[in-house]
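A lone chain, given as C-alpha cells: the form predicted on its own.
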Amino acid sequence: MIGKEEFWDDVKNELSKTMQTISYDMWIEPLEPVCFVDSTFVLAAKTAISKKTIERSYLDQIKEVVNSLDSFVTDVEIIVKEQEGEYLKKQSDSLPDRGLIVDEKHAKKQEKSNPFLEKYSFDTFVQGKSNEYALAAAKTVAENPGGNYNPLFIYSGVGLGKTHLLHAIGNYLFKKSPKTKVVYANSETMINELISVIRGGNNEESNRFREKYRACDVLMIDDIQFLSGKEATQEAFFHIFNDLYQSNKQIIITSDRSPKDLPTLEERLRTRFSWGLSVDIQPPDMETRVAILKMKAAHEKFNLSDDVAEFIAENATTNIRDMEGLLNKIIFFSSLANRVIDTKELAYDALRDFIDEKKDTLDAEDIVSTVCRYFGITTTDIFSKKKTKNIVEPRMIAIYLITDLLSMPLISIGQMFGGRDHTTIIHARDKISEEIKSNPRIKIIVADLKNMLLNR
C-alpha cells in the first residue's frame, strides 16, 4: 500500500488545486506525516499557532480529500511537532490495542463506522433556485436507491456542491439503512486500483478489485470525467455498471459536465448515463451565496453580519470553497487582531491583499485564457469563425471583459479575434452588457470571471 509520504503527497497536490496559493502555502504546505492510527492519518504543524488555524479553517477540507483518497482513513489529527516524538511513544506503547503504522507501508486500517463526513449532510446542504433539483434528486435516490433514478448523474462546476450531496446520500444510507453496503470513490480512485492491479498481475487483487465495486447496493464515482482517455479503467467500469445496474443497485456519477459534453468517453458509457436522470447544478445566486456564508460562520460559531456576508459574496467567485476561503481569512482576521468585523469596510480592510484589483497586469491574452479555461473550450475555438451556441457566447463573454477591462483599441480587439470588423466588437460588447441586465447566468458568470481575474 502507499507510504505516509507519498499519500501527503497526493493529498497537497489536490488541496493545491482549490486553495489560494497563499493560504496552500502558508498552512498546508508545511505539515508533515507522522503516522496512521487506525483509520487517522496523524499530521504535525510546525506550531501550536499554526495547529490552531489548521484545524479551525482548514482540518474540514483536509479530511475530505484524505477520504477521498483512501476510504479507509476517515479522520485526520494535528498535533505540533516537537511533540511527535512523545506522541508515537504514546501511541505504541498502547500496541497492540491500537493500529498505529508508523513505517512507509500502511494496510487496511479498521474502517469506522461512517466513512462519510459528517459536516455534509442534507441539513446543512443550502438550497436555492440553482440546485434545487439536485437536491430534490438526491434526497430521492437516499430514500428509494436502485428505484427510478437509476443512475442518478449530477454535474456541475467546481465547488458547487456535487461532492457534498454525494455524501449527504452516504450520511442518510448510513443513519436509515446502516446495512446498505455503499462504496465511494473519485474516479482517479478508481483508475489508480486498476493500475495497481494490472501491474501487479494477481488475481488476488484483481478479485478484490472486482468485489469491492460490484458487491455494493450503491456505488458513488466522483468526478467521472477523469475516465476520459484512460481505456482499460472505462471497459472496466462500463461491466461494473451492467452488473450492478442488471441487479437494480444505484449508480450516483458525479461530473464538471453533462453526459452529452462528454465526448472523450465511450459513447456506450455516455449513452448509459443518460438512462437514468441527469441533473446540473448553477452557481449561486446572491441570496444563495449569502445563506451559505452566514450557515458556515454559524458553524464556526461566527457572528457574520448581513453586510460582511454581501460584501464576500460579492468578492469571491461562485465557488463555494472560494467563499469558504475568503470567510476563514475574516474569521484568522478578526481572532488574530481581537476586532469584531461587521462593516464592509472591516471587511475590506481583513481581505485587501485578496481582493485587490490587478489591472497593471492583466492583458488581453489573460483573459481569453481565463474564459477558455472557464467554459472548457480552446483558444483555437474562440478565435474561430464557428458559430455555434458554446462558441460564440464564450466569445461574446471573453470580448466584453476585454473592452470592460482593458483600454485597447476596438480595431486590435477585431483583428486579434481573427479579424473581425470593429462593428462585431461593438455588437458583442453591447449584446454582453445588456445581458447582464436581464440574465441573471450571464451576470454570475462575468462576476465569475472578473473575480478570477482580478483576485489572482
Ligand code: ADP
The other form holds:
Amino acid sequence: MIGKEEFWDDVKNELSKTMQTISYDMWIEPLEPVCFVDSTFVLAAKTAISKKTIERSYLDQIKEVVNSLDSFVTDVEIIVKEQEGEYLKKQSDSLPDRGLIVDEKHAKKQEKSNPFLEKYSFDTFVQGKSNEYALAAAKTVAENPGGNYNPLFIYSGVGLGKTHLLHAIGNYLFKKSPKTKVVYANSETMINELISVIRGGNNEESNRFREKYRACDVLMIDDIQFLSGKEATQEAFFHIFNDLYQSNKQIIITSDRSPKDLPTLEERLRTRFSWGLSVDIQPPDMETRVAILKMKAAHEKFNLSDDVAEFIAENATTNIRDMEGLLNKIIFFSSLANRVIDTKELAYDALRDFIDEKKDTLDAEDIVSTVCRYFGITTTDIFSKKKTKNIVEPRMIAIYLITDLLSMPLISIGQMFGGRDHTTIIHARDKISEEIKSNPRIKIIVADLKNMLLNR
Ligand code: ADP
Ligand code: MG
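Alternative state: the form predicted in complex with adenosine-5'-diphosphate, after the form predicted on its own:
Following is the full complex, with the preceding chain placed first.
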C-alpha cells in the first residue's frame, strides 16, 4: 500500500494536468498530506484563508482525482497546518490503515457521507439527441436497479458524460434509497487493488477485495476498456459479475467503445455484457453544446453571451471537458481583466493559445505510453528487441502513429525504438497502413488510439 506522500504526489500530478498553472501553483502545490482517516484523505493548508479558498473552489476536483486513483478513499478534508498536531492527537487513539472499506466504522460512515460528486447529477445533465437514450437508461436503472437493464453498458468517446451519468445514478440512489450499497470503481483502480492483493498474498486483503465488490447492490465499473489484456483482473471481475448478476444486483459498465469492439477482452465477458442493454452517447450537436455551456456558466454565476458560447462550441473538440476548460479560461480571464469577455473577438484573443495547443503538445512519448497502456504492455517491452506477437504489433502501431501524427525524422524514431534502422521504421509504418485497409481489427485499434491521442 503506498504512503500518503507518494499518493499525494500522484494526486498532484493528475491535478497539474487539468488545472491552470497559476491556480495549481498557488493553491495545490503548498498543501501537505497529513494522514488517512478511514476513507478520508486529510491535507494541511498553510493558512485559514487558503483552506477556505481551496474548499470553495478546488475541493470537488481534488476529491474526484483522489477517488479515481483509489476508490477506497472517498473524501478529502482540509485542515490548517497550525492545527495539525492537535488534529493528529485527536485521531491518534485509532488511526486505522487506509482502505478499510468494509470495516464497521466505514459502513457507518457510508451512510452519512455521499461518495458521489454532487455536481454530477441528473439535474445538471443536459439532454440532447446525442445522449437521450443513455440518459433514459440511466434514469430507469436508478429507479429500479437490478431490473430489466442488467447489465447496463454505456459507451462513448472521452468527455461525453459517462462518468457524469454514473455519479448521477449514485447521487439519486443516495438520496432515494440510502440503504442501497453502491460501489463505484474505475477499472484501473480495480487492477491496482488486485495487484496489491496478489503481491500482498495474504487472505485479509483478498477478502477485503472480494467483500468490497460482492457485497454491493449496485456495482459501477468505469472505463472497462483498461481491463483489456489484464487477464487476472478479468478473471476476478468475471466471478464478481456472475455472483452479482445471479443475485439480481445491478451492474453498470462504461467503456470508450461498444462490447464488440473491445478487441482484447475475453469473449465470455463480452457475451455477458450483451445480456443487458448497451447504449452509446454520441458527440453533442451544436445546440446541445451551447446549452451545456450556458448551464455550466450559470452555475458559476457567469454571464455567458451567445456569441462567446458559440465561439467555444465551435472551437473546442467534441470533448465536453475541453469545452468546460475553455469556458473556465474565459471566466478566469474576465475576472483578471475585470471585464466580461462577451464578443467573439475578445474570446478569440483570450483563447488563441489554447485552441491550437493540442496538436503542438502531442509528442512521441505520449503516443508510446498511450499505446502501451492500451495493450497492457510496458515501455521497456515496446522498445526492446522482443519479437513475440503481443509486443511486435503494438510496437508497429506506435511507430505508425508517430509517423502519421508527428513530423519526426525516421532516424530519430529508430533511435527511440532501441536503435532500429530507419528501414525497419518504414517497414512498420507501411505494414500497418496496409493492415488498416484489410484488417478491421487493426483499423479499430488505430482509430481508437488516434481518438484517445487527439481528444486528450
Ligand atoms: P466521460 O466519462 O464520458 O469521459 P465525463 O462524464 O467525465 O465524460 O464528462 C466530462 C465533462 O462533461 C464533465 O464535467 C461532465 O459534467 C460534462 N458533461 C458531459 N455530458 C454532459 C451533459 N449532457 N450535460 C452537462 N454536462 C455534461
Ligand atoms: Mg469518465
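Positions refer to the first chain, counted from 1. Everything numeric here is computed off the predicted structure, so don't read it as measured data. Take the two forms, superpose them, and find the largest set of C-alpha atoms that agree within 1.5 Å; that set is the rigid core.
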Original post:
When the two forms are laid on each other by their rigid core, does Phe72 show a Cα shift of 2 Å or more between the two forms?
Top reply: yes
**OP:** Would you say whether Asp223 is displaced between the two forms, judging by a C-alpha shift of 2 Å or more on the superposed rigid core?
**Re:** no
**OP:** Classify Gln83 as shifted (yes) or not shifted (no) between the two forms, where shifted means its C-alpha moves by 2 Å or more with the rigid core superposed.
**Re:** yes
